[in-house]
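As a starting point, one isolated chain is supplied in C-alpha cells, in the form predicted on its own.
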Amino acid sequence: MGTMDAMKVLLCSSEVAPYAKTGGLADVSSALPAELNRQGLSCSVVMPLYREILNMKLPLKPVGEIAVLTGAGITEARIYSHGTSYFIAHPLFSDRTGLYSYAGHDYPDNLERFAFFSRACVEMIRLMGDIDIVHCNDWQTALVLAYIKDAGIDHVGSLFTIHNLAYQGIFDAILWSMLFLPHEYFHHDCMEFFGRINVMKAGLVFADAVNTVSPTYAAEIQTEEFGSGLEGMLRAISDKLSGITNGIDTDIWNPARDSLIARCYEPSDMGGKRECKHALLEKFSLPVDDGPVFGIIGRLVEQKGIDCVLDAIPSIAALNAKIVVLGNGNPAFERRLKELQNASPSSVGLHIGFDETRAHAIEAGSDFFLMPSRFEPCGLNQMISMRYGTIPIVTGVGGLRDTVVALGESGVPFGLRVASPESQAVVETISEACRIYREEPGLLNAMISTGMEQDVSWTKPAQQYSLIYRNLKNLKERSR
C-alpha cells in the first residue's frame, strides 16, 4: 500500500479563485486542494487559461506542449504553471471574454470548448506519468473520465463531483461526431438523455466514485423532486454516491482579521459588529439606526427563493427593519427590487452586481442573513455568516440542513428555519427574528456565539476527501 504522502491528485475545474470565479466551484477548487497539501497530499489543480487571466499578466511558467485530436485535425496545446495551478493554453479560452457567456447567452461552441479541454487533461496526466487521482467537477470535467475510459487509462483513480445537478451539459446529438468517443457511449444508460447529449452523465458513469457537496443533497437527488431528471441514474449509482459538506475558506472569511471590514471583531469582544453596522447602512445609504438589518448576497434566481423575499420586503419595511441586497441575476428580480428600493427608501439597500468589498460589509454588518433557498447542494454564505455573527435564515434542504441547527431544532440553535420556500413562510420566519432581535437578548447572543463556535472549516471536509482518494488508490493497487 502507498504511503499517504506519495498521494498526487489532479483536481480539474473550469474555474478556480482567484483566477477565474463565477460561482462556489470557484472557491471550492482553490481552497479544497490548499487544505489537501497542508494535510500532506500532493495536489495540483488544471483549468483553462482564460483572458481573463492572461489579463492578469502573472508570472506563468511553460511546463509542455500537448497534441489533442479536434474536429479541425491534431491541434496543439500549451500548459502553464503558477504555483501549484496548471493551464491549457488555447484559442477556444483566450480569444473571447467570459467563461462559459457572453450577454446572457452561452457560447455555442462550449461542448467543443469543454471536450478540448477535458482531452488536454487526459494528455497532461500521461504527460505527468504518476497522478494517482483525477477529480472532476461538474459536466465541463465529466468528458475527462469518458477520455481516460476510452484510452484505457485504469491505474488512475477518479472522483466526480457535482456542485449543482441544475447544469448538465445538455447539446445537440448532431455533436456527438466531434466528441470522438465510441458510438456506443451515446445511449440511455451512458451519456444519452433524451435524444441529446448529457456530459455529466459521462461523470456519473465513468467515474470510480460520485460526490456531491452535502449528505442532504446527496440524498435528495436521488428523488424526482430534485433528481434534475437523472434520479434514476443517481440510484442506480448509489453505492458509489456520497455527500461531503464544503467548508469555507476561514482566512478570508475572519471577522478577527479581515481588511474589508469596518473594524475586527472576535466572540469576546463585539463592538467592532457594531460598528460594521453602521458602516453597512451608511454604505448603502440607508439612516443609521439600531433596528435589525437583514442581509442577501448571490444571485437574483429562483433557486435562491429571491421571489419569496421580493413579496416580503413590504413586511420588512412595515416591521420598522432593513434589508441589504447584493447580486445580479434575472432582470425582471432586479427590476422590482429597484422599485421596492425607490417605495421603501430607507428600508431597503440595493447594489446589482459583485463587489467583494460590499460582500463583506453585509456579512460583517447584518442581523440576519436570508437565504430561503428551494434547492442548495451545499451554499457558503450561510456558513460566512455564521462566522461573522450574523444569524442565517434558512429553508431545510440541501446543505442549508447540514449546516445550520435552527431554533426549536435542538438545545443549542443558531439559526432560523424557514419552513418552505413560501413568500408567507419567508415573511414569519422574519417576523420572529424581528421579535428575538427587540425581546429577547440573551436568546439572540447565544445564538451568535454558538454560531461563531462552528467548525466551517475545510479541515474535515479534506480529510474526507482524501479518505475517498485513498480508497480509490488501494481498489486501484489492488486490482493490477
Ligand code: ADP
Contents of the next structure:
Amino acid sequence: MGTMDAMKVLLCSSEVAPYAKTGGLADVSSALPAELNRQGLSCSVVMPLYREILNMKLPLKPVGEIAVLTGAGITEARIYSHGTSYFIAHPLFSDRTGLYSYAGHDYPDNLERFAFFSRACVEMIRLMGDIDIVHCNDWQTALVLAYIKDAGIDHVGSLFTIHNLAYQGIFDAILWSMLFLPHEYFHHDCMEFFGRINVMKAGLVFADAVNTVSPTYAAEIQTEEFGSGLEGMLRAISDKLSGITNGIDTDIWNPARDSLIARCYEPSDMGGKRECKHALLEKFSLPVDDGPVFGIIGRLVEQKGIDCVLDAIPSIAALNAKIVVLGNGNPAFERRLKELQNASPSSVGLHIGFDETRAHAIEAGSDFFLMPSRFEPCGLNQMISMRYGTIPIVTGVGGLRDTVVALGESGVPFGLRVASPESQAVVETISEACRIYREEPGLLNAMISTGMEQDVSWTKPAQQYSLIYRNLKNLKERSR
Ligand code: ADP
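Okay, that was the form predicted on its own. Show me the form predicted together with ligand ADP next.
All chains and molecules follow, beginning with the one already shown.
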C-alpha cells in the first residue's frame, strides 16, 4: 500500500495482433494494453506461441521455464517475450497451422490446448509474483480463473471479458478429468451446461468482475434472444457485469498516415479518397468510375448477416453500384460469392482470405461499409469505416447501436440503419444509400465528416478498464 508503483496487469488472450489474429479479439488484445501502458499502468499480454509466430522469426527472448499439468502429465513449457508480449511455447500450438481450426473444422483437442495454456498463464502469474490484476478474454482463457481459484491465489483481482458469447467452449463431459478441477465445479451453477462442459462459464463464475464489449450487448445477453443459453447465469451475475465499448487502434487505422492505401487523406483534404477508390476498383478488377461502392470485410458467417448481403447482391448490380467483399469462413457462402461474382463481374469484387492490405484498401476506397449483423458484441469495422470517411450501414444490435448514429435517429447522423438482418431490409438501405450518394451530396459529405470526427480511440475505454482494475485492486487490499 501507498507505493507509487504502477498497477500490474496481465492480459491473457488466445490471439494478439500483429502476432496472430482471426478477429476483433486480436485487435483489442494489442490496442488496449498499449493504451493502458500509455496511461501509466504496466500491462503485459500472454498468448500461445503458434507456428505462424515462429515463422515470423522475431527476436524472441527466453524468459523462463514452467512445469504445467496436462492430460498427458507434467510437461515443461518455455516462456518467451517480445516487448511487453509473452508467449507460451508448446507443441500443442507450434506443431500445427491455424489457431483453433483447420480447413473449417475445430481441432478436436482444443480443450486440452487451452486448458494447458490457461494453466501456463497461472504458472506465469506465480513466476512474476507481483501481478495485481489478471484479465482473461473469451472461453480460451476462462479456465485461468478456475485454476486461480483452485490454487487459492486470492491476492490477484480478476476480470473476464466476453468478446463473443456465441463461442463458449463446449465439450463432452468425458473430458472433465483432463481439466484436473474439483468435481463440484461440474455443476450447473458452475461449469456444467446441459450435461456438457462449458468453459466460458468458469469465467463468469470465478471472475471478480465480468464485462462485455458494449453496453447494449451487455444488456442483450441477459435476454433469451441473445443469451445463447447463458442468459440466466448472466442475469444472476448482473451486479458484476458491465459493458465497455471497444476502441480501434488509431495509429494503425489512420487515413492521414496509412502506408497501405493509395493516397492518404484527412477531413480537411479529402482528395486522396477518390484515388483510393479508383485503386480499390483496379485491385479488384472492377471498372474504374465514380459510382457508389459498398465494402464488406469479415468472417463469412451468419452472425455477420452475410446471407442477407448475398441475396442483396443482384439488386446492387441492378442499382449500378459495386460491392467489394473480403473474407473467409463458411464454405457455402464462399461458393455463392464466387457464383455471384461470375454472374456480375463488373459489379462484384471478391477476395476470399484474410488480408490486411486489402482490408485497408476497402476501408479507404469504399463509400459505404455493410455490416448487417444479427448480433454484434461491439464490431470494429464500423468504427474503422467512420474514421476512413466510409459511411457504415448497420443493424441496430449490440455495439452497432452504441457506436453509430444513423440518419433519422436523434443526434447528428453519420450512418444508415438496416431495419432488420433480412435481405429485403438490406436492399432498401442500399437503395437509400445510392439515392443519397447520387442526389444529396451535401448530406453525404456532412455524414462523412461527422463520422470522421467521432472519437473511436482507446483513450476513454482504457480509462474505464483502468477504473475496474483499480476497484478490484482496492477490494483485494481491503480484504487482506
Ligand atoms: P469479429 O471479431 O466478430 O470477427 P470485429 O468487427 O470485431 O469482428 O473485428 C474484425 C477484425 O478482423 C477487424 O479488424 C477486421 O478488419 C478484421 N478482419 C476480419 N476478416 C478479415 C479479412 N478477411 N481480412 C482482413 N481483416 C479481416
